[in-house]
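The chain below stands alone, shown as structure tokens; this is the form predicted alone.
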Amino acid sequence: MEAISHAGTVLGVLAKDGVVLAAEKKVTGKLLDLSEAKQGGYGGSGEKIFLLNSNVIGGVAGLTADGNSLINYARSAAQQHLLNYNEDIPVELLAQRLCDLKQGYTQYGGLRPFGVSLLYAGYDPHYQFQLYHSDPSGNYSGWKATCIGANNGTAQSLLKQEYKDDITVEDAIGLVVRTMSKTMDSTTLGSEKLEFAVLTLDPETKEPKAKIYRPVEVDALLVKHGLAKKDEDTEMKTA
């Protein structure tokens, strides 16, 4: 739990037509190779936000290595369900499968619990869009908006004040970006510090569509909401 309370913030908001996830990256630096996040894969740096299945995105706060292990387990469970039943795994069932594994690690000697909390943002035809949170003990709960990691208390109180039940994805994105700007430890918001993902329905196929933003798209989003980091060099020249 200590590792989670010091981890980068992960924030989720449930809207009537989608789910939004955002996360603060802690591992940053000028010498870090981020070419994979910029060009290859499906977006994301592979540190905080992951695609678990075509209908579920996961956000991780805590020990990254433990998180990677659980992400792989979740992906295997989702694919096994698809193979057996020829349909995407329901979001709550996937959360349950991971929580069963986590609970087992609290029960037997010689094992330590996974030092990870997860947010699951997903869609299934039964309950539409959903947002779940699970902790190392194996407990999980459904939320309209929640936050894990550092400064989660501040974020929760901000979300309580501003969240509305009939919020749209566009408004949820604005709410998430504003909340992250107030709760993150760093003074400037930029793509090197922030990961962002949105799950919506494709208007044509009516299938869930997960989008994990690339660094360029994150910067564009921050500019749109007037929260982009200011160029310090330009400021100093004009001063």
Given for the second form:
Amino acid sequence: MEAISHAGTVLGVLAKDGVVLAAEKKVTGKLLDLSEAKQGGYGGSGEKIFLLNSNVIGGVAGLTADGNSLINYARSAAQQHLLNYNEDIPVELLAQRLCDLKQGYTQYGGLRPFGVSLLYAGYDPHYQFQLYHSDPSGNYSGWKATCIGANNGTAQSLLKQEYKDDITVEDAIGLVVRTMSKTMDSTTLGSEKLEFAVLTLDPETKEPKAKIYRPVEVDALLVKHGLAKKDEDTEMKTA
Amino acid sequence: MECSFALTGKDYVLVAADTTSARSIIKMKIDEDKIKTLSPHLLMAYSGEPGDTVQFAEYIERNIRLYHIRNLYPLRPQSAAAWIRRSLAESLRSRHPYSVNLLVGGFDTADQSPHLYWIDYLGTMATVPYAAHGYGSYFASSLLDRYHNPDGTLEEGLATLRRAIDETSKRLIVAPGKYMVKVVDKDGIREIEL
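Return one more block: the form predicted together with its partner chain, after the form predicted alone shown previously.
Entire complex below, previous chain first.
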């Protein structure tokens, strides 16, 4: 729990036609090689936000190594469900699978629990768009908007003030970017500090479509919302 | 000999199975229900090796019920059918495989559509608009092909089903005498007198 309260913030907002996730990256620096994140893969830099299944995106806060192990487990669980039932795993069931694993480590002696909190942004035909949070003890709960990691209290109160029921994805993206800019420790916002993802329905196929933003797309998004690096200070006051 | 039929309509699935239970040349029972209710919107007609049928059907029934209890919502018809097929396919590769043929019909409440699956004891599954198992299939397939209307009303579907059953009764030497008919739609499952 202690590790998580220091970890980079991960924030999720549920909209009526999608779910938005954003995460603050802690590991940065001029010498860090980010070239891998710029192209290849499915977007994102693979540090905080991951594609768990075609219908679920996961955001991780806590010990990165533990997180990677859980991501791996989640992906296996999702594929196992696909094999057995020929359908995408329902979001809550995936959260339950991980929580069953996490709970196990709190019950038996000798082993250390996973120091990881997760946000799950997903879609299934039973409950449509959903946002779940799970903590290291194996508790999970569903949310309209929530936040884990450092400064989660500030972010939660900001979200509580600004969240409206039947918010659209576009508005949710704006809300997430604004809240992120206010809660992050650093004063500069940019793709090297931020990961971003949106889950919507493909208008043609009606299948869930997960989009994890590439660094250039994150920068473009910040420019669009007037929160890019340079004019940060003036914009912060008006936001 | 055992016969089962099923067909889809605009917003329902009809499932029919004979009600005779026979051993060798002897009829032991004439009111056996061979259509299981797996969930509020899912039916399964089963036929095949006596003993295997009931054992396997109960195994499926209880596992689908367990999923429903654990997750508060039942499996959707396509997922249930995929899981049932998988169970049969795994059984086929075991030392004592189940010899059971199935027709799985359900109504998906998530998108309001009827679904029908034809599954045999080898674990073959096909998504179909109409289906039959047993000797009746030799007589009914052509009739269902000619008269089935995927957008038909319940009355139209029942007329087509009656045709298939009547033809089987007329031409098949060992035709079963009585059938049980069940329908599944948005309101759930109910039995229908043919």
